[in-house]
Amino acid sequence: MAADPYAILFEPVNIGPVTAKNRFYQVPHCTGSGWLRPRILADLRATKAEGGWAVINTEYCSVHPSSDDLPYPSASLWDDRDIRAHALMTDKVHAHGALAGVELCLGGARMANLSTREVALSVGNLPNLAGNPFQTRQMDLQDIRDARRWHRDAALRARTAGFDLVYVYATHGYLLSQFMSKSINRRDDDYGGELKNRVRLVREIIEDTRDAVGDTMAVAVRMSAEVNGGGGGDGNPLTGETEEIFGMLGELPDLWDININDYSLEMGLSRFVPEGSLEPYVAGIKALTSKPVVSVGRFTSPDTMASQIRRGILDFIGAARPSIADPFLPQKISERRFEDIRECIGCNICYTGDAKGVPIRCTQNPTVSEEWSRGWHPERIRPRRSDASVLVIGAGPAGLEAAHALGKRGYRVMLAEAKRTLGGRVSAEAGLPGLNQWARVRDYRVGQIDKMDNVEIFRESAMTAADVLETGADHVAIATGAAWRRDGFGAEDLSCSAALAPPDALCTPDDIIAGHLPEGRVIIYDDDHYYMGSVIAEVLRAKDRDVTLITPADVISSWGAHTYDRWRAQSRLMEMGVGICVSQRLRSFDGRTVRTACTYSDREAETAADALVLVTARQPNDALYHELMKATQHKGQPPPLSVTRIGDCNAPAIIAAAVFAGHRYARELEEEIDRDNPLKYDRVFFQDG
């Protein structure tokens, strides 16, 4: 008989004094939870010890008020009081048999202090680095006395909390990373100039936390594999000094978490960064260490991850986003339920939930966050209330998603597509450069479908108001998405009062992408501050079309900052030959002529063009909804018990609110739901509350 291909994956692993059960490892990633919301927060990591994670981090944990990074709620262990949120993690993921893991945190100039107004402290007197108009106090000997002490008194504590492991974190830009730089650190004493001496404070801090924990907590360092060199481009860390810290640091800490300085790389989406890209800069790593190694790579395939552990590169098998979009991803793979594993697609909507300080959301998984809040379980849904019959129109991903999740119900379904493909605007985006693999979302559930003989699909199946009656469904949900408008109405133009003209020179992404290019120069117009407008440009200037995009913000896919878009999207462009002009409202095309007005001064600019491309709004084709309620009213017909719309029909947005629609209709039919409370909210967890 064959060897188990997977079976290295599940080896138990020692971590200094403590064991992990297998080589899956949920990194540090942040939830935009932190200590705003404990119960949401512990909900979600004991989601994944459930689905067979074998070590389970927080976020970045603040050590001390001076390290303070709101409006991005961190963790944090500042004083005593912190220690009761943090073990509602650790019981939850203890009861599964995981390892729960601290990563603390020095903040540095990373870090304003823009709630406790404390002065941020650094290597040196820095601007902050997030772009707040504030600098750094240089550490002096005693301030670095007192950083070694915050860092082991909240070690301590993070040993009463219940913690397995505790992090040192070396990387990102933070605190200890400023210290090592040999660019920043510009110290002339014994924390500055030579390589050892720039490590001192982390050989401190290593050293420190261990004599505090002993033998009952594992100790973890998170660096990067590019310590002042390599600078996320060639891959290979020993240009730097990397292999000089393993040298001194090597064999202190019991694991090595290992990362990059780019985080557009480490982080990346799929449209530019494939999976498992890390590995040219940490597969040098091993042979610098004894201790187990831990890396990330968006790691969505088990034979990938099985070929990292067996060539050596890694120990463990790190993820963020993928433990995200499938909590259940280690027991999927020891069941051998490879077409059950939730995909991650590489979007990064998980990252906004961190940039804008609310709750993470993900595109494939929409239940996460929501396990507490609504009880909302990846795996687990309520069964049906009654015999019911579903009729839902549009197969598109809020569609798929409560076809799929009604059925997981028991509900009784029938599936209307108007098009022969599945998948709606999921289908038409992932043949876009860069976005194949959003093709996931449709995948996975149009595979879990065809596994359930009470969800019937029919394709090229337009339903009118007469049809949808006729079939007798006792409820209905219209998902029949929407289209994306051509007469300039957006958030810079809420009267559509640019005059554009002719018609046949207008486009929109739905014309580009069913492969109706326009000739000759054209202007992109992008009022939407995503991804579509980039993309779009990317398209025809691949087809040698003389391409111009025009904002109103500041910057190209403004929106994309929160993903980590922005960057990578205005580099490929720049590089493809695009035209990027920027703050500049619509006003007028005449199919000659794109004339525009800054939006700070309102001075007028004209660009030569014989076509131009709205990516602005969209509008909901919702024509079926008010036709069927029209219907309904008359006398003599038995109306549906219920007709709901439902994602872009109901109200455009991105994909993951689409998918968050469609399961919601489907866990929320016939269900009692409070409709002015649906959720329970996460207050502050004070000590005595």
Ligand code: ADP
Given for the second form:
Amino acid sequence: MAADPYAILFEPVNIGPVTAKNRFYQVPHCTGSGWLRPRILADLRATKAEGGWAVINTEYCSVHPSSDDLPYPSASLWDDRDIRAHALMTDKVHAHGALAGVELCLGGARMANLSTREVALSVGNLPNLAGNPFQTRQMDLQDIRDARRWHRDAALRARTAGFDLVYVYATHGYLLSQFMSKSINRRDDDYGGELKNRVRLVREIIEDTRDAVGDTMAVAVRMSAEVNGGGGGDGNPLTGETEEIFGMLGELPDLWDININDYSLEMGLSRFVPEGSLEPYVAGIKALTSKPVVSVGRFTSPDTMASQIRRGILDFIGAARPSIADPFLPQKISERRFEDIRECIGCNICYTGDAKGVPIRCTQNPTVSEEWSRGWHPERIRPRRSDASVLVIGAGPAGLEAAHALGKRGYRVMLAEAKRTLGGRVSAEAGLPGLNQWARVRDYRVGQIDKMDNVEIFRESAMTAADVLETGADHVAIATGAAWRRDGFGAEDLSCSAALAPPDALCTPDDIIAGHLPEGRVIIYDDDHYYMGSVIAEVLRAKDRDVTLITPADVISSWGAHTYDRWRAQSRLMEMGVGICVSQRLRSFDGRTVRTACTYSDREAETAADALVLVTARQPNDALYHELMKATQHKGQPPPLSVTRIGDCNAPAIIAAAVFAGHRYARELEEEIDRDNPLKYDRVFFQDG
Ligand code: ADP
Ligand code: SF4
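Mind sharing the form predicted in complex with the ligand? What's above is the form predicted on its own.
Every component of the complex follows; first up is the chain already shown.
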């Protein structure tokens, strides 16, 4: 009998004094909750432990008020009153047989302490590296002693809170990276100059931590594979001083957690970065240490994971996003239920939670951050309340998720879709450059529905109000989506004041997706500010159109800053030769010339163009809903018990919002929900004690 190729993923691995039950390792990742929302956080982490992850880490955990990153919510261990919040998580993680880790953090010049108003401390007198007009004080030897003490005290609190692993966080540009940096560290004392000195504080903190926790906890270090280097991946990926650093520190910790300098690659969008992209960078690390090594790569394929271990690249499969999209990924692999894995699509909507200081959301997993607030479990759902039947109209992300979750509840579901293809906007957009993984939103749900006898799909069934009533369904969910507007209406032009003509020279993303590409010189006007404008520019430029993207914002894809779309999108458009014109509001188009006005000076500008693509706002496809509401007022047929609009047909938004809407509809159908107060609000509780 052939050896089981996946068994290797379920081998236990020692991390110093503790043992991980398998190789699935949730690396530290932000949740947008941190110390602000301890209960939401504890249940989010606990759900992953339940799903089979062997190690569950916190996000970066500040050790002192002089490392305060608000409005980005970190965890904290500033004093003993923080312990209670962490113990909530560690207890729950342990209950599922997993290890809990904490990533202690000294922020240095990356944190401006906007909330605590402490002066930030760093290796020198540096500008704030996150763009705030605050500088740091250069740490003197007493400051260094203080920082070591804060870190040590936090490690002891972490032990009291029940953690099994404690991190020394020496990368991502925070304080310890600032000390190690050749360009930033200009000190002439024992902490500056030659590498041995620049690494001194890292070494001291590793030793302090070990000394404080003894063999009661494992000590992990998070480090870049490219310290003072960069641009590896050319067969000799260990650039800079990494090799020398491992010569000095390689055997000190119990585990190395390796990342790289380029965040847009480390946390790469599927639009730009494939699975396993860090391999060329981390491949050499294991030769430099006998300690276990973990790294990430948006791993969702069990074959890729097993191969990483078998080829000796990694000891642990590190994951942030795949563990958010599917907290039960390890369990599903262990049960060989590969078709049940809800694969991360690499859209980084989860990252927007941290960027905006709210609990993280996920396109694939509508239950994330709702485990405590709404009592939603990613795998379990309450059985149906009655024998009622449900008609879901539209098989986009909202309709598919509603049908899937209703099916799981045991309802009889009819899913009617006008087209032959299921998936709505995700199928349409998956054909655009770089967005093919959007199709996973469809494929996971269709795969699940196909296994259910109680959900029937009717393709090529464009429903009218009469058709709906004829089905006799007890409940009707209308998930008919939205269409891009062609009248210029958008945040910058709520009164449609721009004079736009002729109609055949105006297009929308829907036209381009349908294959109707304009000819000649094309202007894309982007008042949407997410990915669609730049993706459409890519489509047209690849077909040799002369393309200029105009936006009223000061940068292209401004909302894409929260997902990391923005920078790579702009680089790509520039490489492709797309013209970029910012801070311009659309005034008119007559088929030959686009007129815009500067958003600051109102000065007008003209650009010659044969066609104008409007990426501004979408119009809900809600005609069926209104038709149905009217029809149900006539006597004759008994009206359905409920008719509800969900997803883009209700209010156009991101795909994650449509999936959430579908899921919520299914969860709440025939349930007693306090509509005014549908969820529990987490509140910080530790100040009181
Ligand atoms: P959402 O993001 O809210 O799920 P989408 O636009 O992705 O919305 O999907 C809407 C789906 O509804 C599309 O697949 C579309 O073909 C389908 N649809 C629209 N109108 C009807 C209708 N009258 N009957 C059946 N399906 C419809
Ligand atoms: Fe993956 Fe997107 Fe979910 Fe983040 S939001 S975990 S990138 S699917």
